[in-house]
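This document opens with one chain alone, in structure tokens, the form predicted on its own.
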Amino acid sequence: MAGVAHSRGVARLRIGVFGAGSIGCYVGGRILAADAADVVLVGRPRLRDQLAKHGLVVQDFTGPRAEVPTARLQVATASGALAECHVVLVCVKSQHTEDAARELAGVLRPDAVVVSLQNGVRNPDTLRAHLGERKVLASIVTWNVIAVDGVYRRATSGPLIIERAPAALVEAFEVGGIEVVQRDDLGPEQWTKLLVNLNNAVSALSDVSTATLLLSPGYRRVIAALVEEGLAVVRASGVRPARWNGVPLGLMPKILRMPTAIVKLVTGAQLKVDPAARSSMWQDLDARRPTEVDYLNGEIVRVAARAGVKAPLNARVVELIRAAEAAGVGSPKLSADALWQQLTA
């Protein structure tokens, strides 16, 4: 793809972010702050207004802030702004992927590369079904982002894992300070990420931070049970998830049930967590938006039905999140004991 070969002197790479939210603004902001490529952010009017008021600042919780110069900041509310982009990063919620794919199919240049920076396991295939011959790449964002008044702070450590990508795109990520790991087959790791993300709903239902979840034996008991059930389901369907940071995923429930001092030691070696980090599902509930529970815990329920097995704990989590969405008051703030009782009664 000639347009993406800009590092060889052909053209400057132009990247679009469709559905720019916390992840999209962080990634795009990193690239813009380093002047590694041109970036256009496409999001809702509230994003346009927020960035017009506060600007765009990106930060790692272990590093300095980087402010995007106003002259480089391009924000749009319509997909037509992506027409000349060589690469488009899709960041919409999973429930909007099919609509996004249909919209992008009528806008993007034929040689555009599309990258899914989304939760769940089905989004890349949904995009491919509508985008014709355009190359669609899966990726795994292993960290989350806290957004407050135009400041997008990465709250956990980890790389961006992506299917084999054009060199110019990888270069733009890396110049922007984003560690990239490339894979030929991302399937097993996508399932691992989904299973690890089953804790997102626990964060949303409890209203406590990721760090607090890891230090609470009661909440860890819930997470361990959800992951254990999810792992049994995906194995029953013939899927063998990859290791998580080098650790067999089957050990994760066992580790979570160990004393807190041991859990703290083990997880501290695997993952750095900002004390304020919370899951994207919590952020959605807090903002009174629909969550992605159907594509996380609900995916386990769907796969279980297809494989002829049961997933009662994850099914109950879906029910609790949907009830919280319907209530429209944010997190139900369940204690660890109350949540366990809700799941096992």
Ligand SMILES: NC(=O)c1ccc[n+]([C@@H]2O[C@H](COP(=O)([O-])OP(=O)(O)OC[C@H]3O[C@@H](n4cnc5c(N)ncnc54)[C@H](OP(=O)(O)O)[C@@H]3O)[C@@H](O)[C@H]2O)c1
Second form
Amino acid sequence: MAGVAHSRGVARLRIGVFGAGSIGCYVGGRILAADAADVVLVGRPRLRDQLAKHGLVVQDFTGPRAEVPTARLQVATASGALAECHVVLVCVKSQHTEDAARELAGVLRPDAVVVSLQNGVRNPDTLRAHLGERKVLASIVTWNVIAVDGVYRRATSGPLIIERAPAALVEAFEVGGIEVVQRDDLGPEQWTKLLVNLNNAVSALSDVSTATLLLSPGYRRVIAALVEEGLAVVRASGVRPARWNGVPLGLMPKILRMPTAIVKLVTGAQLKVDPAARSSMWQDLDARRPTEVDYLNGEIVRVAARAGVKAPLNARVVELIRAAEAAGVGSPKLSADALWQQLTA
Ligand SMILES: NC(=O)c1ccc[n+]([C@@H]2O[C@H](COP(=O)([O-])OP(=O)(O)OC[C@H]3O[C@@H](n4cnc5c(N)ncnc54)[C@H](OP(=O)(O)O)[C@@H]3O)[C@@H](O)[C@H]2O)c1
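I have the form predicted on its own already, so could you send the form predicted in complex with this ligand?
And the full complex, kicking off with our chain again.
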């Protein structure tokens, strides 16, 4: 990869972002703000117009804002702009991965490295199926981003966990202020992230911030039940998910059911949360866009069917999210009790 040449000072690393939205603009913006590489953002025309109007600002809730100089911003609405990129970060939602893969196959250099920055467990394989010999790396974005008018604010703490990546790319992330953890195999951690992400739908259905969900025994009861069911399903399929921040996943439902003071102690030590943080599924419902539910709670339902076990709670969550998408009025704002009843009636 030419990025290796970059680390020897021969060529500057050129990174493309395909599907520039919350994650793509935050990660691309961090790299650009630090001038750690050239970055081309490929997104919808509305993103191009928004960046032209407001510029691109990245911010950590614990740190200062960084504005990307306009001269560095390269924004396009078609994948052809990625033709010369050494690395492409795929940041579309999972339901768009197949289309993205077909499109990228027609434009990328044969030696381009492609990184999936997406949630869900199947995106890297979907990309590999279309991208031939190109190297495709899985990664896990452990933090949350809130996007408002060109300001991309990271709202929770955590590293980018990535399959062993070229040194020049790791350097670009790190110079951009993104902590990187490399692994040989991300499979067990991707399942762990999926199980943790089962709470995204609770955020979307409740209209409640991540911090408030954690402080509410009622919503924690719902999340605990979804994770417990999901974990049983994943284990039944023969997968052993990795620990989450050092905690065995089997303990998570037990911790969530403990009194709030103990939950605060345990999660507060591991996770910093912006009071405004909400899941990307909430953001999708709010913007009247289709959600990724089929690839999160829906993945549990699919794996359950294959393993010959049941996942009624996660199946019901998929139905509730589908109904909310169809209603087109944003979150149904279910109270913890109403949500529990909807899931268990
Ligand atoms: N947001 C978070 O805090 C967060 C945290 C961790 C992980 N993730 C994961 O990161 C991934 C990206 O999430 P996100 O929140 O960044 O999504 P997002 O804000 O919806 O950004 C994706 C963007 O890509 C656009 N897009 C889709 N297909 C395209 C195409 N062919 N050409 C150009 N643009 C295209 C989408 O437009 P349309 O909306 O018009 O389709 C959307 O604007 C997801 O898998 C998500 O689960 C997100």
